[in-house]
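For reference, the chain that follows is the form predicted on its own, supplied as structure tokens.
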Amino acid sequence: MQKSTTLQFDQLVRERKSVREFQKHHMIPQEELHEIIRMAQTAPSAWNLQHWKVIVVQDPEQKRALLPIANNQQQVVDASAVFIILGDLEANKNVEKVHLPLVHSGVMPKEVYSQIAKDTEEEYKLRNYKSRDSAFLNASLFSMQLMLAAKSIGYDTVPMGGFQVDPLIEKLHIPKRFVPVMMMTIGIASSSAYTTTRLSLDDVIIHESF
């Protein structure tokens, strides 16, 4: 496989395309894999509590049990390996483990993380109606990282937001704490991705207001 590692960033995010067809019985190895998404983990995060879990499904059996709940997309099964990326619904419970080895490291006041645990719980508990939006949100930013980081060592990947979410959370035995947010194929491209067109920045950008 020829390996994509000195991507200039322009060239990167241009390259990356959404592809639907994959080398079929193609392995990535898991060290690989483990870097793809180490990488994707610099992704930004409110409070930095990191908003996302990320189920890898490689077995063959298990990719075929995905296919009906992905609407029959056959990149379920050819790709390398599917991510289902979840959603933290309860990602304030994340503060300790994020947050408390930087007191001991000396990194971070300790008044400073009495104060973040603080407005964490708060927010949580006041705004309980904001947790799904945050879910969403981080684990989007996770999902485009997770996409540039596969592309940068020469795998190809799709988004999908076609999948039945209520089946694949009994399929997969998916806690209540988490939301399914996309799944994801990644593998190596038997064919190129389809052209697409990207708006004028005329039609993007709106300076100081509407």
Ligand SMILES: Cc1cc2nc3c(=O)[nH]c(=O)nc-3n(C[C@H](O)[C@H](O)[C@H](O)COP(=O)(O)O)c2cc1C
Contents of the next structure:
Amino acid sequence: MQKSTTLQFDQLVRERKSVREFQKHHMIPQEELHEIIRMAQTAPSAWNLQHWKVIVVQDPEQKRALLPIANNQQQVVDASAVFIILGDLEANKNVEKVHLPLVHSGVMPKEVYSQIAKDTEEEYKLRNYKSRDSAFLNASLFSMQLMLAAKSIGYDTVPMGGFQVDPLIEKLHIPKRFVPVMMMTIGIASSSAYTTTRLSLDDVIIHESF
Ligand SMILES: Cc1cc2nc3c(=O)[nH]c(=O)nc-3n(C[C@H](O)[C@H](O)[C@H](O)COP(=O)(O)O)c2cc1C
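Same protein, the form predicted together with the ligand this time rather than the form predicted on its own?
After this comes the whole thing, all chains and molecules, with the earlier chain placed first.
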């Protein structure tokens, strides 16, 4: 593998910063939106169930309606689009759609498919904390990739946990199957992100065990 690939990735992750001021009235072309979401969809997920959905809000009136729900964070109005990333509490329902094409094309043995279908059914039989944890875990991986994918084609983002969950669910008619995980604005930066720091490696790494 070429070393330059690593360098490009390094640059991408260093340059992704949370931007909160965006050029107003800019529309992201549909092809670019799709390109970003397609790249984000390459994220890994448990059993490849792809426990995510993304609501894309671009309509100016709809963005304004999100302002109070997003604790009056102005970026939801100014940015080109707002992504609302949802986690799937019933991701086991994706089993057939995800895996059967592989069975039909001869890539996945039938027995492997049957085992996955059995295991996921078992895991999701109880709609409990586990399905919620999985929804958040897997949708967060998708969200991270969304930010990097956006940056890779020149857009900035800010991930947002500061929003009112119930009013959001009501406003966007989010079905019970899905849980809002994150809001994210995307657009062209009009001013730089704040300077931020990271903990030292010593603060983060525990060698072998605590
Ligand atoms: C889960 C999550 C929730 C966040 N919520 C908000 C938010 O509501 N508003 C905001 O301005 N930034 C929010 N941020 C952005 C963080 O403040 C930011 O990522 C952090 O300060 C590091 O800065 P950087 O992203 O520029 O490296 C959130 C980030 C994450 C990951």
